[in-house]
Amino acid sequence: MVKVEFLGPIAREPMEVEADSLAELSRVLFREESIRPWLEKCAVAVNDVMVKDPNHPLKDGDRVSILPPVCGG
């Protein structure tokens, strides 16, 4: 199981999913409507390091980060 966890304006609790890779992660995420809007706009860490790879695998115990945009000032 991997831990997700939601910044920023994207108002949903961390949640444990069962996946492989980030590319079957999005497939899960993709299930949830209230997610879905932020997929594409949203950058990646795992374990706190920013990821690009959809094919990253993930282990268990692994922490992913779901990253908004954000306006800076």
Given for the second form:
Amino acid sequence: MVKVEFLGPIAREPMEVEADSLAELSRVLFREESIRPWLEKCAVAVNDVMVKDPNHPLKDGDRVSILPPVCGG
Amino acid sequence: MVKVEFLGPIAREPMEVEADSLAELSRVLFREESIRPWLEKCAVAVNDVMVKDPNHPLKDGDRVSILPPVCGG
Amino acid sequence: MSDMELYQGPLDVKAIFGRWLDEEAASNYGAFTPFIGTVREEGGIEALSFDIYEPVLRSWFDAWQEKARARGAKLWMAHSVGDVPVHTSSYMAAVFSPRRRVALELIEEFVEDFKANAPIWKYDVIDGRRIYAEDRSTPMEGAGVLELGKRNEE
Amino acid sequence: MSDMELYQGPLDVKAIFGRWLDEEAASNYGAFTPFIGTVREEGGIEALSFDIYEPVLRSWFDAWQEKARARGAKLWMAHSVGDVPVHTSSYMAAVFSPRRRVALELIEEFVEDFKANAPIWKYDVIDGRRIYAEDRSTPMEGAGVLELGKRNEE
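How about the form predicted in complex with its partner chain, since we already have the form predicted alone?
Entire complex below, previous chain first.
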């Protein structure tokens, strides 16, 4: 199980997902109506490290953060 | 007569010169041993306005400032 | 005192500026280039509001601090969390460097990358309500990494 | 208070910064980019020293203020006259602008042109003696306008 948290304006509680890669996780997330519109604009961090490989492997206990478009300053 | 003043590190008192153009003034200045080495690196202001035309006319009472290389900050 | 500071509410710009100056007073830097971002009164907002994801902001900042160090320079940064009323400041950054070229180049590069990649979310506060500033927001570097799931669903 | 300030000796950086901030507190600018130049301890100097020709500096600055205004921005500047000991500051400049791009671009352009064209002469102070910093100095725009005299003499 990996824990998925949604940051900033995505009004969604964290969820627990069974997935052994980012690709697999993304298939699960795209089935969720409330999350789907965000996903193509979002970046991802696994255990607080930014990840750019869509096939990045996940292991039990990983924490995945979904980061929507930003605007600091 | 125009008044010529030497700014910054040029250790030279102001002088009064008879000249009706910058070109004429520059011929006079180039004859002065202590000024000559400065002149090709210097810019010129007439009555506090920067002048870039070597034939700029001068009239009686004009104040000519000789500005050596700068380094503010 | 850390070189990346987060504050609840608006920044005390003079105090932070003064402290950075004091911290580096003996460091023999010749150029100091701060950037201060202030909330403008426009579009009927009463404040901006910010969410920050600190762990990723910290690693983003630390990577920049390394880049600065490699060029002989040092970075400082402060940002607000929560509501920041109009005409008060939410963001300060600064470069100290031996020479002016590095300071001027680095503050520009840092601030631009900050806008694009710091994990901070901005909201307009209008009539006490927080509205995500979606139109001014930018997908971070690496956005789209979840597209594979979409393609597989189609 | 003028927007171009000359001071005998080192600048009180915090006081000047604070005053500029206060002056523009209600101007609704979103970005504020100061530049602060500090005297580095190097080459055995105890201080730098400066001569300024104020009338030409004033017109140079006023022309820049016009350029800034045309881009919706505002400039401030302060500089020392006379001796400025190591680790104290001799130069401050700042841009206030509605938007960050203009502020970042303008402070860089302004500071670079300042170095090249502001009528200020710098001296190293070593053992109490003032030595013109000739090797770091740059002929101003328009230098060479007196070359005609040389050619005519040759």
